[in-house]
Structures are given as structure tokens and as C-alpha cells.
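Below, in C-alpha cells: the form predicted on its own, a single chain.
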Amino acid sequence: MGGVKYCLPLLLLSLLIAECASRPLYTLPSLAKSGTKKPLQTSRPFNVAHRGANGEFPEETAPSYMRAIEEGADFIESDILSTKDGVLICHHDVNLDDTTDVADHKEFADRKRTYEVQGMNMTGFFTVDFTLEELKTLGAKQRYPFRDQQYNGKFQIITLDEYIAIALDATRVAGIYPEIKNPVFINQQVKWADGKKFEDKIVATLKKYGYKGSYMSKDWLKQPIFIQSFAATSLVYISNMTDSPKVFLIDDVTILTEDTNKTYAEITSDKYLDYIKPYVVGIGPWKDTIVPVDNNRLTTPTDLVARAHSRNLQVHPYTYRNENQFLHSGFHQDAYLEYDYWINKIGVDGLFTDFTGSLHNFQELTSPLPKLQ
């Protein structure tokens, strides 16, 4: 619904990024010399760029995703929401307050609303109250004040189409990892003229660009994808629409799921894992759900990984961040120690990280890829 109309031409985008970057970025790979694409590595845990390389750039922007691919991400991850006019966009929060300069746009001052989101009242500026054209006038900004602020306001919110184009333009095979974000809220607030649901629109877009095939199939290896959601009902709903692999996200065990009245403690029970297993290839838990934390120190790991693996489900925890604010005490301010713990002791199959480059460098040091990869 109008996504292509607002696409920034790739050449102009690459020039803009090169001008703003503190260290040089490659131009978009589609502009580089063509050749056979290097395949996706499958011999070590997947490096999932959480909202792109958002430790360096504002999250879910084109430069963030391009940097992540440059730094070695296997998959670039995004949260998919909708605009008022039904265009699918990449943005984590249903509101715009924390990661855009919307508050500086006086022309939108009357757009502030209060909605109920996941059982809580939330006040702010919401994506569902803006058209894509209006959202494109906003500048993205860094979420955390202790990260680099120099790119604030310089990059736009991008569409799902633009996000996919970045992955497909890469000189090597780069997977995508889109999330069906807040589907209950989006389906309440956005109505498509054809009567389709949010989930239908996401799957249709993915199919349009050729994403298909079960995990590790020939089609999947050509264009790798995991479709993720905290809403199990959404993953079950799309299971008859696409055979692309799906991952069920898991939050803190005390939180109620968005689409059911169950806590994630109930969701991680053997009974529920047996129920969801036919629909997904893995789970994506908050890492503190796997290894609880007390006073910033890791405690005894739960058996969640073992129970998932016994059902042939992968485990892709989130989120790994390099800053001292996020590293637990036992890792002595060393992100490599954290990666080593989770990969070699806990045995996870993929990691969502804000710092793709550091995870890639750690894996190259400890488990370098075979020559062909």
C-alpha cells in the first residue's frame, strides 16, 4: 500500500550513509561487482543482528542493517508494525517516542494518544496514527543515551520492503528475521480494505520476495528466514500460509502473553512446548528466563534449553549487549566471556546481539568457518 513510492533510491542512501558515518561504510552490495554469493554459514550458532547493528546506529534503520551485514551477521532482525494507511514498517515500539524525533515535530502535537497495549495503558505517539508519508518526515534516534548520538535525526524509518531489499542486495546470503510485532494491537487499530489481517499482509510480502521453504531446504538456504512472534496464535495462524520456519519468543516468566491469558511460565511448560512444537522450529527466550539473575549475578540455569533440545527445537536467546550496564558481574566486563558461556556451556543455537561485529569476531577466533564458508 504505497511502500515503493517512498523508497529512498539505493545510491542516494549509500551516499548519505557514507557522508554521516564516522568510519567508512561499503556502498550497498547491489552496486558492487556481482558474483556468486557466499552461502549462509550453518556450522555454528547463528549471529542475529538485533534490530541491526544498533549498538552503533539508531535501531532498525538502513545503516544499522547494512552495518550488521558488513560486520558478519547471519540474519538481520526486525520488528514489523503498521502505519495508519496499512504500510508495513520496521519499528520496535508501537509508539514513536523513544526512538524518533516526533516530539520535535510541532505539526504532530495533536497526535498524542493513550491506548491499551498488552493490558497496560500507554500514552505517546503511535505508528498507527501516522501515514507512511508522515512517518518518513521523522528522524530515527538512538534509544540509549550512553550510545553514539551523532546519527540522531539523520535516517528514516524504513518499510518491510526496504528491509528485505537490503538483505537481498547483500553480496553474500544474508537472512532476515522479521517479528510479527504486537499483532493484537495492530489488528485492533488498522483495517485493510481487502479484509486481510496483519499476519496475512506480512506473509504476502514475504512470499512476494520469494521467501519460502522449510528449515535447511534448498529454497530456505537461498533466502534464509525465521518468522518470530511473542504471540503463539499468530504463528499457528500463518502455519497454513507458509512453510518458512517460525520461532516462538518467550519473555519473563511472570508476564502475561499478548494473545492469551497465560504467563510465560505456563508457556514454557512441557505441555505447551509439546503443543507448539509442530508449528515452530525453535524458541527465542529472554536470556534471564534461561539463566535467572540475582543481584546482577547468574544463578543456576533452568532446564529450558535441554527441554527444547529434547523436542528438536532450537534456542535463540535475546539480547546480548557489550556495555557494562548489561553484562552480568561474572563476566568481568568482557563480552567474549558472555558469548563463551552461552555458546559453549548453555549450548544455544543462535544469539540476538546489538553488537554483531563482536560476536562475529569471537566466533571467528573460537570456531572459524571452513574455507568454503
Second form
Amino acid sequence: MGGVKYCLPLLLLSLLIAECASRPLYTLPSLAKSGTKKPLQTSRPFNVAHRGANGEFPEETAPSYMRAIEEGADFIESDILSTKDGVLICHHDVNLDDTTDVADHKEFADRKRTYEVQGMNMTGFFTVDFTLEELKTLGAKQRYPFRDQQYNGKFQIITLDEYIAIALDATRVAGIYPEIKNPVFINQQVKWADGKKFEDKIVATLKKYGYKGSYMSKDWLKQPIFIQSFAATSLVYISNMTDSPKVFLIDDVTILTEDTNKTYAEITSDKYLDYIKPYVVGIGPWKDTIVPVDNNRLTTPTDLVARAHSRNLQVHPYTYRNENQFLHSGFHQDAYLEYDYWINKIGVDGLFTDFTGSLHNFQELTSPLPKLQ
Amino acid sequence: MILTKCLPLIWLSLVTLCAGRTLYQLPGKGVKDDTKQPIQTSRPFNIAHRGSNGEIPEETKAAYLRAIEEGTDFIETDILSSKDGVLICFHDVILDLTTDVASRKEFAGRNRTYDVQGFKITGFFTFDFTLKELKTLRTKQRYAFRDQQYNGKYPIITFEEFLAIARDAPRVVGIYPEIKNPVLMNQHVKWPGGKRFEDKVVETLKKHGYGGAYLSKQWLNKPLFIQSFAPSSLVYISNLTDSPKVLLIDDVTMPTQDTNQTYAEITSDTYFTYIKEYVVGIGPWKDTIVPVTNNYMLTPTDLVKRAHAHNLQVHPYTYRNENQFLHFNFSQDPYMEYEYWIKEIGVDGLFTDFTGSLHNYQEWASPLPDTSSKSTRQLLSHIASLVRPYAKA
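The structure above corresponds to the form predicted on its own; please give the structure of the form predicted in complex with its partner chain next.
Expanding to the full complex; the earlier chain stays at the top.
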């Protein structure tokens, strides 16, 4: 009885203190209701950070993506491949030679292999021959010698899950743009449980994190996504599994599709565009096939964009780079003039760029978003 | 009687007088200067370094016309001399890197070696060729990574031809000539009457109506900065012309060609106090204002602050678009470089190889105050931006 007499005031006092004086519990920024995040802009062509801000950081690393978001990207883009143990990672090349320090790792010296990839023999250290644990011991490096080398060896390869986390943790709505990369090769080399294919695993991961909804739906605007691939059959295959918008990538005029062995002429024909249209919201061509180049000078544009637009297909060409060796003569070594041409003359709907900041700058200077009241 | 005969003639004359077209002068020639669009003075000067040489071989008429087309405030040039004392627009003392002289068999024996600012240089020197001979040469683009399509098309121009380009422009375009290598020129070329290289330059400018202190009415009609790395040349001409002058400053290791003074000396406060009686500004190499290591910029020096404290303008050189010239801070983006130098460092003018890019940047980031035609365009642009979010379904 005496105990209760003492406890009760204490209890009441504790309650009082807890109520009045304690800190309010704010949810961490990234976990805030997505309705409070600054939304995706949809009034001007999409700024797609190709492999992150890889003009400045080694491609497809966490800093590369965070920098891209910081610089104003609408979407951060990535290529999905697989490890030996079936973990989905963000990496562009099927081999590790050009973008990691694998060659310096003596413990992996015997892992060099030769495989046939899209009809060509390739020798190197392949992602599918390393477990995730092993890949995580490697350091990413800047692919191009004329770009900043100071981060070489500092950052790791990241997984699809980690990439998604970067997008979801951003303080504004940042879209993702993952590519189902080399699915033919991956499915040959890696087997998943229950007979699941590479495409199945990717979609399962995306769904796990709540990616769903058709283009411009409420769900989509909360977590924007485009799923891209050079392999049309992969996009068709996943069309039943997810209503997320898909984009069909188109390679150079001489390259055949890896899954169906079709030519450029075939997959850009009216007939094919009519066929693929129910499955995709757009196409992603190599920009020098849209406007052919002769002696580093742009020639007359083809009608590809017009034919795509007439079918309500978006066009997101790749890839825009600031360095003068990538800029055609008419642009006077000025990447902004290139953006101007593609956005205002050709009228594309999105651009894959290595220099997110420059595209963002250009768009902010010439087509600033309307101010919120 | 005579009158009746003359009447038709008088009648015809009256008709002509009343109904005939007024004689308009051709646009470029002799338009009263105050009807041309004036030079802008509200934002840093866009100085077309050797013309628009990012696109067209440097210091040619085409390069200058292109720069004017692209919106430059000033066209810049380097004055050297031919053997027969004619002032030409040319940057290097030798012809090898920017002309086809090496392929000209008739000049095969003209190769020489001279001492230039303490270095031995071998090549075909401008002052070993008469103007007539120089005019047979054709220019080429200096940098292999720039457009080569105009190689062999354009000749070297004279200083007077350069002045005509500015005069004939459809708007007021300033000129920014450099008294280049005056020590060398005066060594190798003699003019009658004991005139020096500097005298000839100023004489030519005056002949074409250039004069007047900075921002004076006369200056605004025909804007001009005279630049040189040789302070003694600028001091020498200070009595001859009140046109504004700019002292160029080379890299930290280079002494002045005429007075053998070090960088440290000519950028000291004492020196600024001295030289500001003769010049309105300085033109330093930009990597000395903000030093660079490993292609990253370090903390800016106080050079600009001190120059500004002495009321000296700062016009650094040279801004180029190519990524090998851009420090990593700028993410291979020349617009970010312009923004840094204009907004953070606060320079008053920029020598650029890419006039169009600088003009673009300035037009987007700091458009000039409304003239009536501009405000219509801005209004339309504003309406477009209001409508845009509703345009996409």
C-alpha cells in the first residue's frame, strides 16, 4: 500500500514531464510522407543522369548518384547485371576491367575468362564470376582518363537495393531508370532458384520497394521509374508483371538486337514501332542515329522522332557529354548549344547525360520551372 | 519663250523632288554612330579573343565577323609588323603555327632564329616578309581539335582592315588591340621619321577617329582598350592618346619584356599606385588570380580585390570551352566557369575564345535591361512559361 502511494505521484509526474517537456519525435527526412517531398517536374524534358554524375565521379557509385540528385537530376540511371551468386548489382560493363581496380587484386588473377557476348568474344574479369562479397572488395575507377581521377579506388560497386535506397532517401522525389542489361548473357551464366529469370528478379526487387503504376499515375509520380532494355523480348516478358513504364533502347545502325537478331532498320520501321507500342512508352536511341553525322558535322535529321511522336512514343536519346571530342562541329565545343538543339529543334522528351549539372543549368536558365505560389 | 520650253523640265524636277525616293545610306557605311545600338556597359565585357577563334582561324576577318554576329562587346587583336612596316593582325611572331607558310616553296629559305624575350625561337618571322608576301599566305586553325574546315581559306589582315570591320558593324563594336612584342618589333623594323612601333599604332587609331577617355561620349561611339605586356609602351603612348589602356600580366615566372620586372613586383600595391595613372585596368592570366593544383582551383589570391581597390578593372585571359582547359571544379562546363569568374571573383571583362558561349551565358543569367523589343519577347516568354505546365496532357 505504501509503495503505491509513492509510485502514483511519481507516475503522474513522469507522465506530465513526458507530455510537456520531451522532444517531439520527427520522422527522418527520407521516411517523411512522400507527399511532402518536392515532386518530379513533368513540364520540360527529363534530365536523366546517365550512370549518375559520371562526368565527375566514377560511374554507378553511390556518390555519383547522390551528386546527380544534388545537381537536379529528374532520374538517376543505372545498368543492372548480376553477380555469381545471383545478386543484382549496378554496373555497366559485363566485365570489370575498365571501371574497377580488379587488375590490381592478385587474389583474383586466375578469374580472367573469355566469353561470347552478343556475338563477339570478350576477355576479362566478368561480374558473373565473382560473388557479391568479392565484388565489394574492389574499388571503382573513372572510366575516362580525361575525367577526374581523384576518386579512383575509393568507392564500391553497389547493389540494386542500395541504388533504390539512394533514390528513396533523397529529400525530393528522384526517379530511377534501371536497365535490364545483357539479359541473354546473364540468363546464360546465372541461374536463380525456382527457375526464375534475370527479368523476374529485377521486377521482384522493384515491386518489393513499391514501384508500380503506369506513367503519370499517382503511384508513379510518388516513385517515378522507367525500365529500359535493348532486349525487346525482356520488356514484353515483364509486361504482365508490372505496369511501370518501359523504354526500348536502340543501338547503332550496325548492331543487331541481342535477343531477336533484328537490324536497326527493322526495329525502327513503322511496322515495328506499331508492334512495340503497346509495351513501351518510349524509345531510347543513340543520338547519332537520329541525326546522322558526317565528318563530325550533323547532317539532315531522320524522321525517327516524328514517327515515334506520332505514335505517342517518347524519345530519350543517349548520351550527351560535355567534352569537345564528343561535341559535333556545329556546337562550337559548347554542350549547351547541343542541349538547345536537341530540346528546342529536335524536341526530345528526355536526355541521358553524363553531366547532370550542365543540363540542369541549361534548363534552369532557358526554361525555368514555374514558381510555386 | 525660253520659260515655256523649260517648263516641262522644271515640272519634272518638281516631281522628282517631291516623289523620288530619299537616298538612304547603306547600313554599314557611314551610319551616324548615334543611331547604332550602343555598347553595353552594365555587365562584364565580352571580349572576343582573336575573334571567334574557337570556330574560325584566329584574327581573320571571318573570325571577327562571326564574333560580332555572336554578340561580342569587343573584338581583340594583336598588332605586329611586316618587313615593310605595315601593321598586321597576328598573334605569334612566327607564321608557322597559324599559316601555310611551311608549304610555300618560294619562302623556303626564310626560316630564321631570333632571340625573343630571352628565348631562341626558330621559324618564319612576320617581319621578314613584306605585306604583299604575307598576303599570299593562308591562315589555318591553330588547335588540331578545333574545326579545320576553313584552313587555307583566309588571309592575314592588316590593322586598318581590322578597324574597318569594327566601323562597318551594324552596332557599336569596340576594339581591343594589343601592342605586341614592341621590343622585338622596334629591333627589327624601322619606320621613317624615327617613329616607333607604338607611334604607328596610335597614329593609325587616331586617323580612324579613336580617342577619348573611358566612358566619354567619344569613347562610347568608338570603344577602345589598348593593351600591352610592356608597361613602358603604355607609358610612352600616354601622352599621345587619352584612350584607356590595360596592362597585361603574364604568368608568375615571366618577367616583363621591357623592364625585366617580376610578377610579384608588377602586382604589388606600390606598382598599382604607380601604373594606375596610365591604365584603367589589368589583364592577368586567369590561373595566376586563382592558382591551380592537380587541375583543381585553390583559394583565390587578393589580386582582384587590390586592383579594384585601386579602381583598376580586371580582364583575365583566356576562357576556352574545351575540357582540357577547364578545371575539374567546373565539371567540364564552361558556363560554370563563367559563372564563377563573373559572380564569385567579380571580373570586369573576359577574354574568351568562345564569344557565343559567353554571350549565351550573359544573356541567360544577366539579360540587359529592357529595350522595347526585348520586353515584348520577355512577356511572350513569361506567358509561355505560365502555359507550359498545362500543355502536357
